[in-house]
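Have a look below at one chain only, the form predicted on its own, in structure tokens format.
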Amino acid sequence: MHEIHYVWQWPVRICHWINVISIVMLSITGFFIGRPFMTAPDTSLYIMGWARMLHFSFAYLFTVSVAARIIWMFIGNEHASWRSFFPWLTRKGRAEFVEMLRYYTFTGKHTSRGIGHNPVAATAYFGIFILFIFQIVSGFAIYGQFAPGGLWDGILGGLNVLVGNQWLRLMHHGVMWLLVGFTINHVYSGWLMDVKERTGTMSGIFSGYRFSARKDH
């Protein structure tokens, strides 16, 4: 009989779903800001204004959520800890990383037996957090241009000079598509592991609980 483990604490689950909603809204509004796909018969409808307002509002929400999740890496349980994102620092972690990588590349039949993130997924999530931080920094640097001498321009305005305004916008837009691609893969991999391992991968992000892997796995 499987054992039940409380893996994803409520701050992790809340941040996860805030990030999901924020990424969806930021992608839609960001794409519209860069390439408007609808027009208004009258300027009073203020479509672009609403798009920008939503984009900036969810940008702040996303920033708070990412910051909270990073803080929780240092005060949460072992599955939320920053250490879980560096599985290859230990011999066991490296072995499980290779085993899981072989499974993903169809050169092996076994998956890792951990309760939390598998080693390959954990490493990928670390990269995703780097992209999150880049989007936040580059986004607010671009935002600061609309208020010269303001808070964000004073803090991050130098990036527009160092990197170049258009390059920064292009990279910000490009990373958006990387996150969209990751989201598709993330959902697919989650369902795949749920079917393969039967440990409650998908339900766990709602309830926080996962089950021990089968002994015959």
The other form holds:
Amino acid sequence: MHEIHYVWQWPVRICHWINVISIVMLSITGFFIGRPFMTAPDTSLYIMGWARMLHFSFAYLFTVSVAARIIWMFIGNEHASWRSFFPWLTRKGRAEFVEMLRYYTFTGKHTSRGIGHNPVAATAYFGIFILFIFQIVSGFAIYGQFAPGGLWDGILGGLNVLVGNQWLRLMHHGVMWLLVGFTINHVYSGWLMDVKERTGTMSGIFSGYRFSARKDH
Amino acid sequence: MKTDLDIVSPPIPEEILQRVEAKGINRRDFIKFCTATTAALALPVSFIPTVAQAVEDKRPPVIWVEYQSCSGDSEAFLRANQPTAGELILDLLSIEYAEVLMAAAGHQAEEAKNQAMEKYKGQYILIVEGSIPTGAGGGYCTIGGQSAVDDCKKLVQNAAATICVGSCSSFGGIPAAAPNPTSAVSVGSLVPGAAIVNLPGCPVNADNLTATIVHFLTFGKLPAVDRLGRPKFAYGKRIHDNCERRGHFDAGQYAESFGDDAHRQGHCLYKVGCKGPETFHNCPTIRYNEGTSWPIMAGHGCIGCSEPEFWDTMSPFYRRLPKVPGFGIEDTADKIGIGLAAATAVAFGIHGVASCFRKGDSMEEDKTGKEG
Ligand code: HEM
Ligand code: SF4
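Structure of the form predicted together with the partner chain, please, following the form predicted on its own?
Complete assembly follows, chain above in first position.
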């Protein structure tokens, strides 16, 4: 009745959780950088210094994790593959996408019941990867400003001129809120599917295993 | 052992000093000037005699024109209150045309300008102040019947080098701010590819202008520039990274409003909109008015005046980030973001409740599970 599948390979899970931790840390420290809500009573503290130090350290961790995941898209199994983020490239994928979207909008009864990404979520993840890359690129571009002529300024400094460094900052700040919105959506959908599909949506991202329901249509 | 104290500047040759004195310039002032300018250019002390020689014997012709400007840069230069910058350089340069300075007026003045251009073709230094309006066929700014567009192009093409003083000639500045009614542009975009150096700032710092001229005289070329065509010696570092309030920034001590306790204590102006973290200029080290003070020292945040489009991107001046396009002036990125996050949470909350109550979506497997 239930088949057990090894869906999320270990690099996928590790990158997923590193991303979670770094995004949480980057958002907290980033929010503080944008709006320092704590004031130090005297100069013996180093609040902003630490916030920035943590932001930049997690920025490097996050960048490595995102890069590793992108590399894995070309090495890993079918669920990790870059193809899984474009469900609408195949006819089957398009049909499942519609089925899933109808389920979410209460106009259909069934979820798409794959064991990998659900096709609507997979499409969202594609957008999320774009936002990740945007945060990394804009982040390192403004980061490079402390050392004109240095490594990051050399690679990305041109963006500060092209886009304007204030707009980059504003967008870097705004994308944080998009990621907060995504996280709410993501956790909620994970919960919903866990409850409704009972295929191990939630435990799968810890263990790697998911169950498939028998296909009967 | 050699220490820093042993490094003394080689003397400026006596003949040069005598010639300078013969021109009525105090030798002490001249030595001070050469030393300070060498330092501003970040050159080693051994260059002082070279700089002195270049400044003394070149006496290059200069044409200083103004288009859409407020004359703030001319003022900044002329009000340099010691002989160091302004006066001295005026003695050492041969100013052929400068609207704020010259006695001639009208056609006579224009005639002098054209003559100077012809006579010193390819030799004169052109200093441009103000942006150039390209709208209405150049009709928004004409001088002696000639549009600023034509005038500027001709002058730039015939100059040995062009120095743009202030943000307007460098980047378009305030006249080019949205909605840019006169379609004002910078000299660089009017005459692409010419030998131009940008000295933005509102106004330009007179010491940076002097140093740039001296660099040209000494080495025969304009100083090394960054991506925006600004000399690295003056715009190579971010204000924030040289700011005297940086300790308070890193510690987390901020003025919340002007006049509050933290402001009076001299804490960091980040939360009242300081743009030091996004602005490149040497204000913290060179300061204004002979090193007397500079905005942040005086208790006001940096407004980013030496960055392109500062009027549009650095405002609101008392907020850190620009206004989010399409939203009201009171809507900060955070307010909008919190609204977005709250709306998402509410929407999915409702979806969740509805999903709990929905019927008939259970899996076929559930049934078999229950049966078996
Ligand atoms: C999920 C990823 C990230 C989030 C949510 C995030 C969030 C933020 C936020 C909200 C700010 C404040 C912006 C402002 O108001 O000016 C900020 C600042 C900044 N972030 Fe990020 N960030 C992320 C990733 C990165 C990365 C990968 C880098 C790369 C180095 C980076 C570098 C910076 C820098 C340099 C600043 C400005 C710090 C300063 O001016 O002192 N960020 N970030
Ligand atoms: S006052 Fe401005 S430039 Fe100085 S440390 Fe604070 S934010 Fe940076």
